[in-house]
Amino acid sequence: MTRHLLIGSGVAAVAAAETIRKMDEQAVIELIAQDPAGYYSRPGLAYVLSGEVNEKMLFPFSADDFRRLGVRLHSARATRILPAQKMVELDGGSTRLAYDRLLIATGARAIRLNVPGADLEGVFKLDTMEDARRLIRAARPGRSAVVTGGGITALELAEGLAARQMNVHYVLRGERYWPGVLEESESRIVENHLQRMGIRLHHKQEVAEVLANRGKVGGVRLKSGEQIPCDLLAFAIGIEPQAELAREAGIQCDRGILVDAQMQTNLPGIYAAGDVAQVYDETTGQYVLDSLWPEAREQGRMAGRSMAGKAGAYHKTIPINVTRLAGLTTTIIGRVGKGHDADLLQIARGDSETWRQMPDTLMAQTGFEVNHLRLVLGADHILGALVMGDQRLSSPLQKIISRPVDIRPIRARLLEPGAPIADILADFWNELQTSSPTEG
């Protein structure tokens, strides 16, 4: 009888034990949740800050779930792995687990704001269940809040307190919004539409200090010396992988910790997954980061197949992400941005790494305040796209990009100026479903 040991208890490790339990029924699972809040959707944090979602819908498991599967949970923080030994030291050495299978699934954390003051009460994050409760127990209509970082979660943290009627201002040290992955107009698009929600955007600025009143936050200043008063101050400048058990066991880590096909690591029968791990893009050639749930999802599966002993390799996928930029659904797929974001320290939640790893290639655009397509073509493929409003094109794109198809018969006609690129992709996607209707 196998003993398998998960460490952490986000979507990795669960879909982990889910494919384990699937391939072993005898197998023994436990899983070190060191979350208290559990298992549930990150990524619908920023729907329970807006008021748009009740919490409790961001639980897709209760305790009988896990006692169906046949997986025992301990509460607990996980300080040691003793590989030799084949334990986990857990809460300082108090208890110990013993395994034949280790699977890391920490995360990563957010990345801290570095600024005298940055410890003050009023001061939030947005990266846990606990964040979220912390942060809307704040947020009162009428009061002043400021946002500094960059990436998805930072405008999810403005949208949703204007949503529960604070005077929010967003400070961003570049020019314009998320430039490591958008273009210059669809930052403004994200801009304005922000300034209509009567978010005030700052840019070319830094908070330098968070001012002090009574104990708590009173303002924030400015590198430019401004002064802005505010009641609370929320960031997300990025996040960073939780590989410190990982490098104190002597498990190779570079940025995450390093895997190869199987998610296994340097040693055997430890593994890792999800927003921890580190896996290898073989478009690129390089060993990247991801922090999208279906990615962490797929390499949890592939994990937790490894660990079951049986056959199979996790390729990385073409990164996509459906999210929500200032009320406009945008879809994000493939190689669309590139170069550094001076909002971010690292990746942020909610992106890839494959994203900024964009060539030089040809682009085609067409774009409105409501709905704007962007296509980054190859010589023979598109190799990633933005969908920005109307997403009856997304579907399609995807399938085009991830197989990929051969677009040597319209790309021409996608670089010529003016040219109507929704309809050509729509007519060239029902070709394709004519010719071959399998492809669909």
Second form
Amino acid sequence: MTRHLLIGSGVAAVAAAETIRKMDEQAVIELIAQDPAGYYSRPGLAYVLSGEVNEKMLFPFSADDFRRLGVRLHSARATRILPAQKMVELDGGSTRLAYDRLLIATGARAIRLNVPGADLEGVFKLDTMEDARRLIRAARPGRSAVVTGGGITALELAEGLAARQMNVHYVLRGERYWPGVLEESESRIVENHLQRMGIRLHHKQEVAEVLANRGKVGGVRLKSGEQIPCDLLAFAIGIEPQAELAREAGIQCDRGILVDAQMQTNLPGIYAAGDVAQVYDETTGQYVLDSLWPEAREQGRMAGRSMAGKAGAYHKTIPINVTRLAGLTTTIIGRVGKGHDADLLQIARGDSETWRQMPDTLMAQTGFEVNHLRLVLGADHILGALVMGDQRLSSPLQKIISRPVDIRPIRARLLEPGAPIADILADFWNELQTSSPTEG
Amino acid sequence: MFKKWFTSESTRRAALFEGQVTPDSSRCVQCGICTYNCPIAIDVRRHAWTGQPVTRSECLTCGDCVQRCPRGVLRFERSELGSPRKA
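Take the protein just shown as the form predicted alone and give its structure as the form predicted in complex with the partner chain.
In what comes next, the whole complex appears, and the chain from above leads the way.
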């Protein structure tokens, strides 16, 4: 009977557990849930903050589901991996669990804000269920909040607090929102929508100090010297893989844990998946980090398969996320951006390093304040796309880019000045469907 | 204008009648908004996890889950049940 030990309770670990069980009914599967809340939809925290769903809904599996899966849960912290003994130490040495195969799926954590006063009561992040609970308790209607940082999480914080009737200030270091992924016109669309929600933007500014009022947050001082009185400060300046356990155990790491196509680390029998893993991207020839739920699930599945002794190889798919930016549903697929983002120290949640690897190539774009479409064109294929607002082309583009579909029949037309690229693409997609309907 | 409205409305109704809710798991983050908004408490989220269409006869095909999903996971797809019978 093989003993499988999984560290982490996110989607990568749960997907691995499901996969192992499908392949081996007898296997012992133990899962170390380091987050006291266990397995929940971390991307869903934003929807709890905005009030669209209640907290209870974020738990996709009940205790019964885990029992049916035959997974033994430990609510504990893994404090050391001992590869020579094939053991994992819990809570500083009180208990040790033995394994034959080990999965490290410890995820990533928010990078801390490093300014004076950042440890005051009233400084928040949106990284865990507990963070969301604390933030919701503190978000009082009519009070003021300052949000700083970049990427999707910073906007979720700003929009979520605005939805809770707070007066929100969004402080950005850069000249515009999310310059590593969005074009300038797209950043402006998002910023205009934020302003319409009543959120005040402060560009080219930086929180220099959190000011105290009776031991709690009372305001922030910006680099310019300007002070903004506020009741809370929320930050999202990037995430970092939680790879310390692996590093200390002698497992090869770069920014995350380096894994091969079977999701195995350099130590036989030890695997990694999800936000903590740094995986090889065949399209760019680099090891990259993602923080995307479906990627984490797929990596967990592949790790589970390998742990159960089945053959297979993980091929990194084209990263996609469908998210809302200032209320506008936005699909981001493939290589759409490049350049420096002063608001993020690393990638954020819901983010991919691949999105920033746009080659020097041609772009076709169209759109206005609400519906916007941008394509990054290679010689034969579409390399990336950003669909903002109207989402009818979101799913077709995901398929056109992922497959990838040869777009030479429409490439020249897409590049004509003022080309109706949405119509050209829709017609092209319909023709493809008609000629090979099963591929849709 | 009226004719256009009528056509699109009847197309919509036909889609609701003939369709079944079909998930694209590669987009889902298991937030549960679909299940939360289902008026008859179908666990749509579990369908999005397994990739199985909602084939339960109780499904009203009201479209709430499709509309409220923030990530475009769900769509109506024509089901065998709703297709017109062949003569």
